[in-house]
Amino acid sequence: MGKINDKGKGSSRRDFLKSGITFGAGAIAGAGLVSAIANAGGKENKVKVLTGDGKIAEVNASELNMISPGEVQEKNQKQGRIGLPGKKFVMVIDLSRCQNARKCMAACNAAHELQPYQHHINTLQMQDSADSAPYYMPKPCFHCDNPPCVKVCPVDATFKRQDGIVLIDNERCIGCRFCISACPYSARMFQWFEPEMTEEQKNRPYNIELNVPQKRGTVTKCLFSADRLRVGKLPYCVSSCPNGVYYFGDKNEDAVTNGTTGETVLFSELIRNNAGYTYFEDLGTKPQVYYLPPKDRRTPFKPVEDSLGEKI
């Protein structure tokens, strides 16, 4: 396998997307804040702001650019539909490493404010035949190059970006669920109930790349953590897995990074040398999530009991 670098988990190839960081000062600043940080004694005041990648920075109060919630949402919508130029994102899942830790599911649910019974990614117990051993299979959205969900949406709420990611715009979604019927992978879910949120959470500008705040009567699914990719980070599921199950990267660069070890390898060699495949290849959907078969497993398969005491 062609190894590009191996700097350990600490690096995690955080700059693998080489994307810039945008400051979200305007998104969190308001009129009250401006009055509170007015110059005192002619000396320029500093104010702490939250950057686009979740870090705290100090800037001069006079440099704050006030942006209304409507402007923030309009910007999010526009850049969310365009995607990241020159990128072609791809995921590889090594089935031999999955132990059903479900850390990927927990991280995803927390980021997208989902209830425990909702999933953008799920871990399934699989068994190919009566004579073969069972194994665990994480299943996200496959972000197909030929997505049937996009074709059936009557309002352009489901769309495919130039970087290969398929997203849902819940400001446009009318809840017809045509996309759910069209998806052969059961990768979408419908928001039947009102999401549990505080008033502050409800009043946030809608973020199309994070799909929050969630909305009743709309469709939601795996987003390949588009919000994380924009600031050069690996997806929530990839970076939270403790067992090295996930690789993620740019197909155009022919490079994918393991979220646990931080090792970056050639995508083409990883797939070719390990008999990689895509799910339901004969459908012609051209999924961009690849699987490595469950061979040479590190640990024996152990059924795990859910909270009801039933084996899953």
Contents of the next structure:
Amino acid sequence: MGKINDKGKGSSRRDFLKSGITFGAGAIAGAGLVSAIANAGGKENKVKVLTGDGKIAEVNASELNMISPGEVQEKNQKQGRIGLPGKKFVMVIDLSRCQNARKCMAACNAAHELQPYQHHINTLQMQDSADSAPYYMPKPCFHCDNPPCVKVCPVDATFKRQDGIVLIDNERCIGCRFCISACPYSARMFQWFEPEMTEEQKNRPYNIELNVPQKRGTVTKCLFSADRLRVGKLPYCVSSCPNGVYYFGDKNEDAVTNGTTGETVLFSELIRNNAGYTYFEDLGTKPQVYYLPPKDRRTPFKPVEDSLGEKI
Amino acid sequence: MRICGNSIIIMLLLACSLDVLAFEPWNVPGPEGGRKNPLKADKNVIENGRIFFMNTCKACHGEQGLGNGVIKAADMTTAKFQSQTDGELFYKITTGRGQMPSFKAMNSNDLWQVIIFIRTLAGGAKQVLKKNAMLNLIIDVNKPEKQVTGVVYFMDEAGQKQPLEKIKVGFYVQRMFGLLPVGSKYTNDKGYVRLDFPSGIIGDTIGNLNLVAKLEDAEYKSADALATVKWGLPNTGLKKAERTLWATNKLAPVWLILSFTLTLLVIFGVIIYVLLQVRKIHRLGKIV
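Output the structure of the form predicted in complex with its partner chain; the preceding block shows the form predicted alone.
Now the full complex is given, and it begins with the chain already shown.
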């Protein structure tokens, strides 16, 4: 932020503005989030823009480089394919803490504009056998290191980035659903119907790291909130959990942070001390979402009942 | 119309009964309410209770126990709430009602500790005027031992540094989403605190770590001190993208590119060869 007042350094300032205005102008052109106010008083016309981190900055109107939604989308597509250099994201889900609050699902559905019946993350009621104790299991995409879904894509629409996140480019996806069949975890879903949105919402530049706007006839799935990670924030589900179920972090740093308590712990120690495991590891998919067993539950298991009092 | 009127009355009755249910006094059986807290309040118990509260209760009851978390919950700061005995609170925590889950499965020692912490919330968040204190870090980079020393002091009226004793200093390492604790110690009578930095913490590509020290005391304002030290293991995860079967076209495995190209060449080669032969036959026919 300091560079904007530094009038001596033209080039660096321009660089800063470029990155800031990309977002600001994108918002003007796209959803109309920002109103550009021309200041008639000064020598040069000043324009207020919203920077990428949500601050308002003033720039000369002549230096303002309006970026079309198409250019914003192109930038999104390019950076979305590369990912965050040097990172390797990992999630740990503590099953002993999940009480089926479903706040993660609500936050996820809101961010990715999904219908209530669609899930990028779903909390399942599990019972392995008649005598074993039931538990709740939130199930996102496991962002496998050996992803079967990516291997079968015939059009290079789904890919694995260097930071470990498996994404889908809905602009490329042809809706063949090979990936849905290939995924052993049923993490992917198909947009059968036209998503409900206004014409204006539909014309927003497509964000590959958010899968928004959703497109009919394409596949969508959990993205580890790649757009949030880019700005150094925890994923939507992780930060909205009220029960401290989720840990998220960079495996290269060997640290994961709890989204509820903000407590940071060593990833390897957490997994070792609590017998962490991955789901269906015998398939060789190398999932990057780890589970801690539902041992020493914080609160007793309460089954969900439907309106008729039947267990679901 | 009559049916409609009836249903409205029924709905009103239902609404009333629900309200009554919500405000029905929560009676605790006599012997349960009379249980005594086996623990006595001290700095350690309150700190443990606070950690438990932040992990388990904060989400609903709010950071200051005002009942303003993600769902509406009991306000723990009111005189009415605080008038309950420890035994009554213990019973309610272990039994649960409505939105309040039962914490029967938890360690009872933790629950008694959190009850002691809840007592400190009485009267709401008090505006405590904290005193100023300074925290400085001394690191000798030339020494082979990974040792960090913190000095905690305050400036007296004469402008002299006065050391502070028994002040907790927490040491952390900066990670992408938070601070990883590496140890905490209390200052000695000279205001010094010394920590042997643990080995095996991963830093950046050359092993640099951002060390954060925090003054954590109820009486003094929190103060941070930062330092960058080369005590970490180099981050070896920063590899270049490898050639894999699930990578994009550019990073496809060499064997795949080779076999695919070879297959294409063979197939088209055969087709071209056949076409050439057909042309040859055609020409031969013309000559005859």
